[in-house]
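First, one chain by itself in structure tokens, the form predicted on its own.
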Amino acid sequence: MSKVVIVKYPEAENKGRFNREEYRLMLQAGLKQLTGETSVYQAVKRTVPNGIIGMKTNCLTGRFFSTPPELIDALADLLTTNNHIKENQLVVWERTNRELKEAGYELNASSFGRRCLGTDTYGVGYSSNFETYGEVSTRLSRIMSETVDININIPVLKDHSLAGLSAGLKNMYGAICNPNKFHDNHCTPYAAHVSALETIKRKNRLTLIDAARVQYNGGPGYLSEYLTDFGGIILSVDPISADRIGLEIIERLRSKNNLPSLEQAGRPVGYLQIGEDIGLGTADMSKIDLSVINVDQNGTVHSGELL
């Protein structure tokens, strides 16, 4: 069974928007639930190895619905406290400087400090050589493919015109060169197979997926009239699972809110069961130990409910 965990905190005065102590208190929870460990210490070694470890973020969107400041914060606070990773092994990283600009970031190439950069920083780039796994040819980020030495795949989770899913899968288009190229036939297998490259399988270790608002029409761009406070995190060490997961959860705040479901409205995800069949993780619903827990300002965890 692949294990996957959501967390939420019920108690936010704002469960769409979580500052940095509430997203702690969230991944610690989370982190533990995921990995059976009873401290935070021993759930975060085992689950991120120590390395120079990159977090993938998602802001094509900018201040209006990116991977939130405040998660990355509050994971850099857990990854760097008792656990020899020090904030220069850290590296936020997107397609573009941009991008992560309008997101809220601040940018830092240097050698001091928590390190926050796109591909397109001078120096940086994609790599000379391409990799290729069925249908995916490609050149990776030199920040994925030379730089970390670990990845943690953080994106937001919202529906997507083409592809009908956008979470942890699709936000790996973001760090190849020609992600223009994999968007036929509902990104089918193309999502799968940008995953199964060598280098993203190998270095993905952990899917992080904020939901804390989740856009379950219109996306991948921003539509507030389809965006609901969820209130949550998603996590799992199986990329495939924490995307069906996400689909789970996108598919019923359509249902609640008298939309079709995405095959119905002729986007289908069928990347997912591609993914399963090429054994980057499960999709089938029934293989899947899920678990929805609920933390409070205390840190003490109760049981929670998907929706």
The other form holds:
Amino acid sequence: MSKVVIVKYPEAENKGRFNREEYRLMLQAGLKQLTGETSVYQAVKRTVPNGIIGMKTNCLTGRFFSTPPELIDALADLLTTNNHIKENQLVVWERTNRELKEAGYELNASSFGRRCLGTDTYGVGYSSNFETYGEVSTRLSRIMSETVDININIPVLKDHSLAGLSAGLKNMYGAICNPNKFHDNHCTPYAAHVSALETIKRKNRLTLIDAARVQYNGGPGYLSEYLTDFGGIILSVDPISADRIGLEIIERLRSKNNLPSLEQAGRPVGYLQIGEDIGLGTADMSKIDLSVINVDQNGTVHSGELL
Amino acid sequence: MRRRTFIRCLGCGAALAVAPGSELLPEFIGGVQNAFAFDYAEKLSSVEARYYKKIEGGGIECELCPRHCFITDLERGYCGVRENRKDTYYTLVYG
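Same protein, different state: after the form predicted on its own, show the form predicted in complex with its partner chain.
Entire complex below, previous chain first.
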């Protein structure tokens, strides 16, 4: 069984925009629930070993609906406290510096402090070596291929007008030099094959989907009329299961708002099953152990509901 | 290196020479490193492209080559040099 944990914070003043402390409480509870550890230190150590740690964000829509800096700050706090991971070992990254800046991040390519940079930074760029899996042949961002030892995939959760779903697997399109080549046939099987590339499969250790807000239609661009507060985060070490739960949330929100399912809308999400078939993870809902928990301001955990 | 970066480094170096062992040294070094990394940022053009049409319901269809890519907001076509921003198609390589 693959394990996925959803952590919600119902008492937050603004369920669509958590602050750093609220994210920290959710992350602590989520990592402990995911690993079964009672200590946050052990939970973090089990999930994210020491090394240069990448955090791949999704900043496509700039300041409107991107991976929030508060979530990154909270995650960095957890990783650097009591875990002997230095701030400069953390690398927040995206395709371009422009996207990071517009999403509210402070760029830093220096040897001091948490790094935050795009693949288009001078001296970075894409690897000269091709990686191939199945239908995908590409060159990876050197941040992924050479800089980081492990990567945490931190997308937002939204609908996508071609792929159907934009979550963890689709976020890895930002790690390759030619994402535009792999949008045919609703990104199937390409989204799965990108995540199956040897470097990405080896280095991605955790999928952490920010679901404080979810856009259930009209993505990948920002359309506020379809953006709703979900109020939580989704964690899993299984990239397929994390996306499968994200898909379930999108479908339920669409149904709740009288929209057809993604399949009925002509955008079936076929790449998750492909991902399961090639051994990336579990897409079958009956084989996913889903825990939904609520956390309060004291860090106390209660059981919660999906929607 | 750009002229502005070079002059900035000279000025910072002069200040550093006056105050060796300063606590500001890491910040200075970091600043220089960042200046090298980010001053180089490519300036992509934002000229509206030709040979495309807007699709009813959102998105655009590029008509520049036989691929006829269908492109949604903030994405690029197969060629990677033209980008859709709010259903206006821009060439990134003009000039």
